[in-house]
Amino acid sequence: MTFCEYRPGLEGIPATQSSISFVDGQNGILEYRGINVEELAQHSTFLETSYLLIWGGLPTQEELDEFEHEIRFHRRLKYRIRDMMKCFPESGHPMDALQACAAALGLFYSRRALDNPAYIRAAVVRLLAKIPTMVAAFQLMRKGNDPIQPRDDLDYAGNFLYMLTEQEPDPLAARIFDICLLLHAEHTINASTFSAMVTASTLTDPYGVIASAVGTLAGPLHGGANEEVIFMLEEIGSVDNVEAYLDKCLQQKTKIMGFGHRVYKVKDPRASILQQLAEQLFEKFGRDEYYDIALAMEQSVSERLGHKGIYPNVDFYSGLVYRKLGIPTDLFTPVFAIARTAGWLAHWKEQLGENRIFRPTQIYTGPRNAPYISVEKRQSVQDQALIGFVTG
């Protein structure tokens, strides 16, 4: 057996074989099951794309109608889940609430019949249907309000926007939000998907798989970056401050939120689509005050850092779209989770098909054959560390 060299973050090391999605970072290509994401954004819907990702092909009209019907039927939450959410602190982050609720679903559907296609389909339906309801319910509950019941006459995206506001959304807003979900549905073996796969490889229930992925997505280096982009634009304040802000970031070597990607060395194709969606929203509902700052930031970063392959990623424009749709900033990442649940479930199902538990190795860097020192002769660990720091 041969060992590869150590690479921090497993960068570039294949962890699996998959037929779910394909990325060409040099040419800005993203495909779901071989279909370009731009084509899906133009012609498909989030639920149709979810079906494509999870079951491997585009559904017939009859299959799609049945799938959508099942999703609508399972949108509601059990009252015990709602009661649990009422006990969450109002100051808690919605991602933490979502992770707890996703895990709690496993208490109600704990049978792990992972070789049963009916069980797998039921889990897929429940998770896709209920996670948007959980996100919307927590948003209202933390304000002291009762959650709004789903409406069976509204589509997937429109129903979520309705549950946030109890107002039926404009059709353009609902369609744009649906495309946003589609764009975020899958992106090969990113951190949260890898977390889902590792958890799935132990053959635990799918609710635990999704809860583990939600926890991974919450970090600012992954899904949380779209929140940080809005905070960055707020800090910049005006177009006139863009160059000074960028100078400070470069001088201090701090990350510029919404720029750069481990895979893409050109502008993220999803960012280009999201920018077009933002412009459609602004044309109908008014321009966002931060959009001009974002445009100036993109131009400046591209001019100064484009030679290093640093361009806008999916997070850069998504926050502006969500903000215009009336979605609170700290719900941006839970919305990402709503979408990425489709991809997580696709990888969960694929992992079950040829499962082997993940058990990577390590390169040990600690001492060997160290003596045991009796307690009365020991120095504190902190003192030892300090001595090593001073002498080093």
Contents of the next structure:
Amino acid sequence: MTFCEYRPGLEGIPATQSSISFVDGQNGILEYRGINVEELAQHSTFLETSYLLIWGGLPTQEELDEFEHEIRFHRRLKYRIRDMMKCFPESGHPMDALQACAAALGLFYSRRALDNPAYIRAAVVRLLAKIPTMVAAFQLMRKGNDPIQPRDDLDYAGNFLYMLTEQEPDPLAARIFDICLLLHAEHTINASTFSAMVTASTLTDPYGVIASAVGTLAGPLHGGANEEVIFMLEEIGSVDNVEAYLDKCLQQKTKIMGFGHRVYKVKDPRASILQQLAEQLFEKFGRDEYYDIALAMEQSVSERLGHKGIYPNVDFYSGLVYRKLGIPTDLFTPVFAIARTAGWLAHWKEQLGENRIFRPTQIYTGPRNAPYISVEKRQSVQDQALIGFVTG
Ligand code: CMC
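What would the structure be for the form predicted in complex with ligand CMC, rather than the form predicted alone?
What follows is the entire complex, opening with the chain shown before.
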């Protein structure tokens, strides 16, 4: 039974009911549990916001202290996970390493007591605590070094920067990084969250849920766009080349990375905040050589494609912030995953509340009642594909 027309990419089709976040794409508004993300970026922290997203309300001081304490306690990795990571090729993408490690947690914590709040809490804490350690450990191991143990005296963001750079984190850098995590923590039913929900709906373990979401986030049309933005700015090289680069993209109909969004038809509110954060970092640590190129691109793309609602999205300025924080380009998407784990977990928990397995329908377009042709009478599948008889 088909209820409505087929919409490629499920555009505009509600896949769930959710009270976690809200986006107004026409006016550029994002709220987590009803609170504007701009307000949260000013006053909250990533862990407080994660608590809000996952448990539905801002924690009291006592609840927050307990949550933060639990997360500090669980930051370390089992040595077997570290040993497994040592076998990964150093040329492998850190998103693939992260996906494998997130899934591997399921080997150690395999009980699926999904109706037990203590199990849910432990899974939330473990995933939020260990994913940054995994990202930082892979970075050090691929350089041939031992991973650095987490430091209990540092907060979530400061500890990650420390594990990555082996240096005492600058307080401004750590605060800005924490706001970046907060801004990336949740964004309604995007591709990776949908992937998490579909996996969750089978009642599998939460580590499998997060691993499938990490795999989905990795693609260049989703979380992978933040590193593509830096490659694009590198390729453009100077403000003088911006117009020619855009001419080429528009002529060849290739997407300009960091621009456009299925929901936002104005500048993504997170892009505006990230741009301000980048400027704060430039003031203290020096301007990024690519920032002028980025500004020229924003101006020109808005003039040329603004009528289609194409403006900077969250990925456009985040890379410039991460570069200034000393984060390598291919860790930008894993950093996005660290943050989005909070949103994925919130949706996992919400999905369990009123679960029904996802099983959409399809519109079949292939042949029916086709004969089985014996092997000696068959034509080459490749030749038929060339003349359009067989489609993949
Ligand atoms: N550059 C040039 N044209 C674009 C762009 C872009 N970045 N994005 C959309 N368009 C045009 C597109 O060519 C199409 O034009 P027309 O109607 O004339 O054919 C129209 O806008 C609609 O595009 P679409 O591809 O149907 O839009 P979508 O909602 O399916 O895709 C998107 C949304 C984010 C995948 C797309 O805008 C895109 O590929 N952007 C570049 C990659 C990117 O920055 N991704 C990060 C997305 S935000 C954070 C995240 O999800 O991780």
